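Presented as structure tokens, the chain that follows is alone, the form predicted on its own.
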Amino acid sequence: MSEAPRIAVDDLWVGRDGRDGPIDVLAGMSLVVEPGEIVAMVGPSGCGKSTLLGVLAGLEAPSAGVVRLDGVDRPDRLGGLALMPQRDALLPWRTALDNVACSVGWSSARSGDDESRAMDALARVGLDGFEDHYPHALSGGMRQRVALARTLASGARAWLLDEPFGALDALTRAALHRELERAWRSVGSSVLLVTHDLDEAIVLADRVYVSSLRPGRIVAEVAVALGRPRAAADTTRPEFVRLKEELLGVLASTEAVA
């Protein structure tokens, strides 16, 4: 994929097998990355949202709707978005230069290009130095920044995060809000961001969806019409506050209509 692209979910059923019958987990949700474009997603914990990026990302086929890549229908579009699912599923056999190696190429015969990119991600997320580390004796943000640095080093040219700093400290979290969005800058990739953190949704991201409680669908969109860079300080700005403060109130009606 060499420019990015433009991702539009039409109309996405994807249903699940539960004890009782058959339960929707997504249901008519229909939502539009533009190129270049960083949009977050916010929602209620269990409303899908980890669900669409696995559709996104190939990984499931929904039950009914469809995703377009600029425009085309693209059922065999696994590994052409880079997904960061919320656990690291880093291989735990490999180290921190090998997992994010990964992304570059699954051949045991890396080039020096490969390497030299991968070590390029691991420095940006702070982890210069520990190269050689295998997952087990990272601590849990670590092994975070870890698959934060595979997905810069994917050279995929749309990015789909799902709660990519939760595990993270909050100085931690600030700065890779940074490197995230000097490598987006540098890339122009598409980004999808999952996130229950508002400030993070506002500080990231052009747009911010925001789905009902399961089923998901998109029951709000929201312009974030601040310039950029954004930081964490800036969460005390009267811009910055208004929209928080409609993000939760309509995360508060879908929770009063449910």
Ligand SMILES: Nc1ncnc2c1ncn2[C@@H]1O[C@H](COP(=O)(O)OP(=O)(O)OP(=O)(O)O)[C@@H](O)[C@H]1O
Given for the second form:
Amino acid sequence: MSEAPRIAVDDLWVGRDGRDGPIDVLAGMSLVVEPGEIVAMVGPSGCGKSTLLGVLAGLEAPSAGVVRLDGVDRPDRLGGLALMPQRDALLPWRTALDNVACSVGWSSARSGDDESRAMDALARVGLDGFEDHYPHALSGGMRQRVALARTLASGARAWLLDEPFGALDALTRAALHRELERAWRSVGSSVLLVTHDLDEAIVLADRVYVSSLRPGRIVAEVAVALGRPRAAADTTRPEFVRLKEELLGVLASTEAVA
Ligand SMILES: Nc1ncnc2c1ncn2[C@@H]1O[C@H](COP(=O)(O)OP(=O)(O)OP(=O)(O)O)[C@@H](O)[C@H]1O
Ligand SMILES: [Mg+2]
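Please could you give me the other form, the form predicted together with the ligand, since above is the form predicted on its own?
Now the complete complex, all chains and molecules, led by this one.
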């Protein structure tokens, strides 16, 4: 994928076997990430956000609906979009550096250049000096940062990030927001970011989608027309507070409907 793609999700349905029979997890989910956009998605726990990212990444087939990349239905997209899963999927038998480098360049054959990109990505998430550590010797937040570095350095121009900053303290999280934005600018990628943190959504996204309780579908879309870069300090600005109140209002009405 040479350019940041337009990602379009059209009327997606996903079912699962629930305790009392089949359930719909996604029911008519439709959304768009324009080329080079950062789009956030918020919604109640269990509404199908991770399921959506799994379908987008090509890990799971929907029961109905279509995912288009640049207008083309691409059932063969597995590997083309870089997914950072909610639970880090690091390979326990590989060092931090090897975990990052194995995604660089789409290939297991690695050049010195790939390795320096991986080193650079680790440094950018604050992990220089930890290249040779194995995942078991890293904290949850450090593992999360290795997984983020792997995504940013993957070479893919579409990133699917599932609560990538959940395990981090406030300062590290703010630093990584800046790094994500920097990497996004320099690579030029289309990003779908799932988060529970409304401040994070407003700091990072061009638009925010709100999903309903399960079965998930989009119930609101809020544009974030604030200049970049936006710092954590911006959260007290009146425009920021107004956007947050709007999102909170939609989320509250979503829960009330259930
Ligand atoms: N492997 C599975 N088998 C059966 N049901 C599942 C499976 N994985 C998820 N589910 C169900 O699908 C629904 C959506 O799960 P999903 O993980 O996509 O939600 P989510 O929006 O990402 O939640 P959270 O915000 O807590 O991460 C949930 O009701 C969950 O119980
Ligand atoms: Mg999830």
